[in-house]
Amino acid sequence: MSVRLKRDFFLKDIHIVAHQLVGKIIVRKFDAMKEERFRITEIEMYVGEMDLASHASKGRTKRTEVMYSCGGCVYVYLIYGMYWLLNIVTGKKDQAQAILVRGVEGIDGPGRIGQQLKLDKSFYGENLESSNRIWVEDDGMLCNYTLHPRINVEYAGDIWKNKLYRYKIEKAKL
């Protein structure tokens, strides 16, 4: 039996949340008749304003405002004019931490995930604890994962591009 995660799960430091988020389930309710579940298989951390790969490194803007909210909010943004990427805000208010969901079972790539979930701008700031459209559940499955450098962040310089902030599921165990 899966349990919906409460806000306090997301209020912890991003390193703790990232460790615990791999293997959790994103639930997307499309309408009264259709609800789909997706196990998270890959994520990337963006740890705040000091992280030169993070959108927050440029400070507070209209685009990044939700990153400064309390953990448990959705941060979506559009890339290439066609893909909405799903990020989950973590930590306490004003920490500007977010986790990008890069993979779910059967779907690799954050753009493809956004398409499958039918994300759009209306998800910006959505509260994962109270939303009736999207939330995260824990079914108790424990997952092993490997650590890797983030993808496509060369602009952030060697220190930040080489941080092992990408978590990729290795295998699940009951």
Contents of the next structure:
Amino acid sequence: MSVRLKRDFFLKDIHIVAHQLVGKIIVRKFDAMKEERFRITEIEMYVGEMDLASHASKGRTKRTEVMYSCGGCVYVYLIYGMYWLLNIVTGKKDQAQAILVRGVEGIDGPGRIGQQLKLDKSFYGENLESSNRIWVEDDGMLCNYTLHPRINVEYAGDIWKNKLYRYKIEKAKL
DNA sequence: GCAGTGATACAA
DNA sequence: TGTATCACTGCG
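Switch from the form predicted on its own to the form predicted in complex with the DNA and print that structure.
What follows is the whole complex; the chain from before opens it.
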């Protein structure tokens, strides 16, 4: 029995949402016939404007605008001209928190997830509570996870690049 | 180890 | 207008 997560799940502080999001299921409906499910195995937190690794550290721009809306929206952006990365906005309006989905079951790597889920700029700002093509479900599975530093954030300075903001599911629990 | 790739942000 | 940068991947 799988239940779609409502907006209030994402409105909590990012630290709470992140540890509850590990093991949840991303559902991507491609058309009437095709609907695929992916259990989240790895995520990273970007905790707000003060986080020097976050796009929001540069303030509000056209690209980061959706990070400033309240939780439950999708933030996608194109990186290196090739890959659409999937993020989920959390917290209250103007907190600028977002969680990068770095791995799901069967797909390792944020760029590959974007390819597999056929993401593009039209997903920018998509509402996870009401969308008919992408949402998140809870099937009740509880997962343990391990903490690690984030990847490719060398530019963020000693304090922020070393934060244990990457959550990885324990393989044994899958 | 590093090329490929193009939108974005900011300087000018 | 130009250009430096980039929350990555795949092929050496």
